[in-house]
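Take a look at this single chain in C-alpha cells; it is the form predicted on its own.
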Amino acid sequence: MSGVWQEIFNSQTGETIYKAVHPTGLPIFVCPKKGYRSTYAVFGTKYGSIDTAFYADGGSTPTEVPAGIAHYLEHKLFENEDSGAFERYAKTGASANAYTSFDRTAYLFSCTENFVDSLEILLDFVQAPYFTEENVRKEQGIIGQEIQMGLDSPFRRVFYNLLKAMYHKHPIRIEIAGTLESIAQITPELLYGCYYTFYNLHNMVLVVAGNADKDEVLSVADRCLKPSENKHVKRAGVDEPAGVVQKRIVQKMPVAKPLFYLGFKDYIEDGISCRTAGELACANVLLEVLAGRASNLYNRLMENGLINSSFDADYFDGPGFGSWIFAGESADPDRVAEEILREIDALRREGIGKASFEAAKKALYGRQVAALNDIETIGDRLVADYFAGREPFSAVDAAAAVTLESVENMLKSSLKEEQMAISIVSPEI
C-alpha cells in the first residue's frame, strides 16, 4: 500500500529530505539526521484561525463559521471516549503538544525512544474525533478563561491591537482562540463539519525529522492511516483595502515601560496568496539592513536610550496578509516611529550600500543554514512551506540567490508611511 519515496537533495547544505504521497492522499516528508538521538514528528492540517469562510466540495457560496473553531478542534482532539492522548503519550515517554496558528493546526511530539508507538498514537487520535454536547460545553469554559487571560496580557494586547489597527476585513484581526461571543456559538455539529472538511488527509501533511527511518515511518502510516474523501476545500479570499484602519492605537495597562508594535501593511491583492521564498528573502535582508543589530538605526536608537535589547524587526506573513513589524519597549514609541521613517527615507535617497547588503545577506543565509540543525525548526518549517506552496529548502536557496537590485526594488514599493500603524500599551499611571 505504501507510496514511493522521492529524494530531495539540497546542494547548498548537503541535506536530503524524502517525500512520499501515501495512497490515502497524505503527503509525508522525512528528514533523517545522522548522529541525532531525538526524533520530532508533526502532523498538520491546512486549517487555521483565519479559515472562518471557505469553499468546500467546489461550491460557489462560501461556508461561514464562528471564529475560534480551529483552535477549539485542536483542544478537543486530545480527548476521546476512553482516554486522552496525553495519557497514552505518558506510557511512551514522548513529549507531546499542539498549536493553532493563523493558517494551520499542528499536532506534534518529540522522543528519544518508543518512536513507533508514539507515531501510532499521533496518527490515531488526530483521526478519531469525539465531540458531545457535554464535553463541548466544558471546553467553552476552559477556552473562555484562555481568552480572558489574553485580554489581560499586555504583550498579546499590543500585538492584536496592531492587527486591528491595520486590517479592515481580514480575519487575522481576530484572535486565534476567537472571542467569548464566537465560541459560545460552537456546537458538536459545527466541530464535526469543520473536522471532516479540513482534516481529510489530502489537506494535511506528516513530517518526521531527526533519528528517523523513512520506511519505518511509511510502515506506521500503512497501519494507521484511514482513507478520507478529498473535499477540495479552498480558502475564501478577502477584499482587504491597502490602507490601514487607524494610524495609532493606545491602551493603558499595568506595565513598567511602554510596549510598542509598529507595522507597515503589505498589500496582498487577491487577499489569499502567500509570499514566495524569494520575496521573503528580500524582506528579511531589507529588515537586516534597516534595523539589524549592525544597522545605523539600531545603534542610534540604542545610543539615545529609545530602545533596549528587546527591540526586534520581522516580516509577518501568511495567506492574504503581510506586514513589516518593529517591536520592543520604549519610553517614547512615537519618537522610535519617527526615527524608523527617517531611516527608510534615507535608504531610499542614498541607496543600500553593497557592503551592508552583503553583510545582511550572509547573516540571513547563516540563520537559514543554522536552523537546519534543529529538528523542531525543520519539521515546523516543512509544514509551513508545504501549506504555503513553497518547496523544501526554498528559504536557504532564496537567501543564497537574493540580489541587491531585488531588495532595493522592494524598498521602493514597500514600507510606506500611509500604510503604517502603531500600537502602544502604556503604563496606567
The other form holds:
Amino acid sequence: MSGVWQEIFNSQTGETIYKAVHPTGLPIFVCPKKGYRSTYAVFGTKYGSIDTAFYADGGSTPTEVPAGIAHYLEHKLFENEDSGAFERYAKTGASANAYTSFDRTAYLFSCTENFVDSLEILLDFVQAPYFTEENVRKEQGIIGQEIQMGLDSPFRRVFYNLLKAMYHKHPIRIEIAGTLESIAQITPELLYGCYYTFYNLHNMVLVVAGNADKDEVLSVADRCLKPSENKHVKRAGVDEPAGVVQKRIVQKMPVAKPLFYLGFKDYIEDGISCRTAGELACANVLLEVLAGRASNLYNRLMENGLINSSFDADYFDGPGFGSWIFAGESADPDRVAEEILREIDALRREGIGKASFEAAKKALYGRQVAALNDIETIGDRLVADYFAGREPFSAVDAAAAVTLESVENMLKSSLKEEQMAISIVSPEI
Amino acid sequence: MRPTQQTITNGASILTIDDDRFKTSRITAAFLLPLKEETASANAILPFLLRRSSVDYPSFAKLQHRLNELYGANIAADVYRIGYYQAMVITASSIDNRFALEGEDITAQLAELMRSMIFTPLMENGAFQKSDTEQEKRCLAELIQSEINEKRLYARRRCEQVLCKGEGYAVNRYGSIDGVDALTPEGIAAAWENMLKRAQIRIISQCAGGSGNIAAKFGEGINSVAGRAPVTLDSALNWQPGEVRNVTERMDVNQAKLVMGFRVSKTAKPDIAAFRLMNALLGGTPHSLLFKNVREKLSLCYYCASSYDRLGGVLLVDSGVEEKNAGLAQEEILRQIDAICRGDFTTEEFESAKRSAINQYQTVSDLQSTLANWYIGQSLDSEIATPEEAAKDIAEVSPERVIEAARSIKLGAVYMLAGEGDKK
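Having seen the form predicted on its own, the form predicted in complex with its partner chain:
Everything in the complex follows now, all chains and molecules, and the chain you saw is the first one.
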C-alpha cells in the first residue's frame, strides 16, 4: 500500500510530508507530527468567491453565476438528505468547520479521538449534496445575518473598499459572501451546477496533519471516495488593467479613529497566475526591510504619533492578483501614505543595507519554521500551496534562499505611486 | 505531560514544560496584582514599556533588529484578566536552538534579554524615559479606544461591565483612557517598583531539553528586588444576586448584538467540570442547543453561542440578530437554559457535548501559546491541572451534575447594542 506514497523530506526542518494521488483523481497529502495528540484534516476544492465566471468541460464561453455562490454552497453542504454534518460529527467529538476564501473552499475538522470515523464523515458529506427550495431559502436568513455582521465590521469594510478602489474587473472586488441581492438569486439548480463543476475530485485536495497514519488515511479514501468525472474546469482569466480605479475611498463608520488600508497593486499579465514561493519570500523580506518593526519607517511613524501597534504590512495574493498592503489606525492616514512613498523612494535611491537584509531574511526564515508548529497552519498552507502550484515546504526553502539582488529587483519593479490606492474608514468625513 | 513546578522564591514560581515536539521555544512571565480601577492603567502600561528596549539595546529599533537576527524572535507584551486579578505578561519566543543555522543558544539569550528588560529597564533619574512613555501612553489609550471597533467583543465587554459592576472583574484590564492620560514617567516607575515588590510571579518555560538558564535568570532578577512582599492570591468571588439589569445602547450598526450575562449563584467551590460541560451543551459547539434552535431552527442569526469563565463565575450568551428579532432570540435562549434545568435534553445531546468538550481540552497541549495561557489561567489555583486532567474530569460528569450547574446560574444582565435607525 505504501508504494503509492511519494516522500517529501525537508532537511532544514526535519519534517516529512507524504503525497499520493488516489485512483479517483484526488491528491492526498499527509504530514505526520510525532507526539501530537490531535489530528487536523482539510478537504478543499479549488473554488472560491472569485469563480463567478468559468469554463466548464472545455467550453469556449464562460458560465457566469451570482456572487456569493461558493460561500452559500459551503453552508448548504453541511446539510445532507438524511442528516446534518454537525450532528454526525457530534458522535465523534471532532471540532468541525469550513471556510470560503477568494480562491478556495475548505471543509475541516480537528480531533483527538475517532479520527477514522470523522474522516469518513468529512469525505462523505462533501460528496453528498442535497439542495431543496426549502433548505436553500432557509439559509438566506442565516447568511443574510452573516453579511450584515460583515457590514458592521470596520476591518472588513476598509479592506473590501480598498479592493474595490484597486480592481476594475477582477472578482476579488466582490465580497466573499456576496450581497443580500446576489444571494437572493441563488437556487438549488445553480448550487447543483456549481457543485458538479467544481466538486469533482480532480479539482480538490485532501490534507491531514498531526497525529496521523498515512495508510489509514488511504484506506478511508478507498472506502469513501466516489469516482468522479474530470470536468476540466478552468478559471476565466481577467483582463485587469494595471492602474487603480480610484486613488482614495472613504467610508464613515463608528470607529475610535480612522482605520486605513493602503495598497500598491501589482500587474499580473495573464490575469490568472499565482505568485511563486520565491516571489513571495522576496516580497516578505522587502516588507520587513521597508516597514518591519526594526525599520526606519516604522519607528519614525511611531515616534511621530502616526501609527500605533496595530500597524502591519503584508503581501496579499492569489490567482491573477497581488498587492502590497499597509494597514493600521491613524489620525492622518494620508500622511502615513506620504511617508511610505518617501521611504520607498529612499530605499530605491540608497539601496537596501546588507545588515538589514540579512536580519529580515533570518526573521522570515524563523517565522516559516515556526509555522510548522501548528497543524492547522500546516494543513491550510498545503491546500493553498497545492492550488497555487507551489511545492510543500517551498516557503521555508525560499526564505533560506532569498538573495539581496532579487529583493532589490523586486523593489525596482513594484510599489509604484501610480498603482497606489488608499481606503479609509473614519468616524468623521 | 505533567509540567514540573518549582518555587524560585516567595511568591514566584516556574513551570517547566520539557517538550521537543515544537520548532520554537517560549518563555512566558506573568506578574499578577489585584485588578482595581485606580491602579489598572499604570500597571497595564508596564509590559508594553518594558518590552520596548533594554540596557544593551536602548531603542525599540535596535532591539527589533537584534530580535530579527535571532531568527525573528518575538517579544510580546499584553495584559490579561485572571478573575479579580490583572496579569502583566511578557512572552518571548523564537525558533528552538536545534534549528539555528549557526548553532547559537537563542533561548539563553532571550532569557537574559527578558531579565534585563524587566528588572533593569532603561530609566533616567529614576523615571521611565519621557518619549518612550508618551508613545506607549498613546498606544495604550488607542488600544482602549479601539475596543469599540469590534462590535461583538465590545458588546460582550459592556455586558460584563453591567453584570459585574463594582467588582474587579468589571475593570478594563488595560485601564481607562483618563487613567492612561494621567500617567507620568515617575508614576509609572513607582508602579514598576510596586509590581516587582508585590506581584505574584509565574514563569512558564516551554523548551526542548528543560528550562536551561531561565529559572536562574529570573531568580537573579527577583532576588535583586529589595523588600519583596508579594500579595496573597484569593480566588473567592463576592457577588450577590439582584435585579436583572437591562441596558440598550445605540450606535450606527446594521445588526444588533444581544448579550445575556448569567452568574453562578453558588460561589463557594462550584463544580467546574459540570459548568464546562453545561456550557458545551448549551452553546459551546455547532451541535449545541443554542446553535440548533436559535440559528438552525429559527434562522434568527449567524451566531448564538455561550462561553463560561470559571474565574469570574460568569456565563455569557451572545447573538447577532436583527433588533426586531431580539425578543424572540432572548426567549429561545431562556427556553434552552430552562430545558437543561429540567433535564430536557437527550442522552445523545449530552454525550455529544461531552465528546466535544473533551476533544477541546485534549487539543490544548498541541500549541505552545494555548498551553501557556492554560497555565496562566491557573495562577490563582493552589494545584495545577493539565488539560488532559480537565478532560478526564469532564468525562466523569453525570447529567445530574449538569442540571445542578444550570439551576445555579441566574440571569443578571441583558445588554444590547442596537442600530440607530431601527427604532425611533
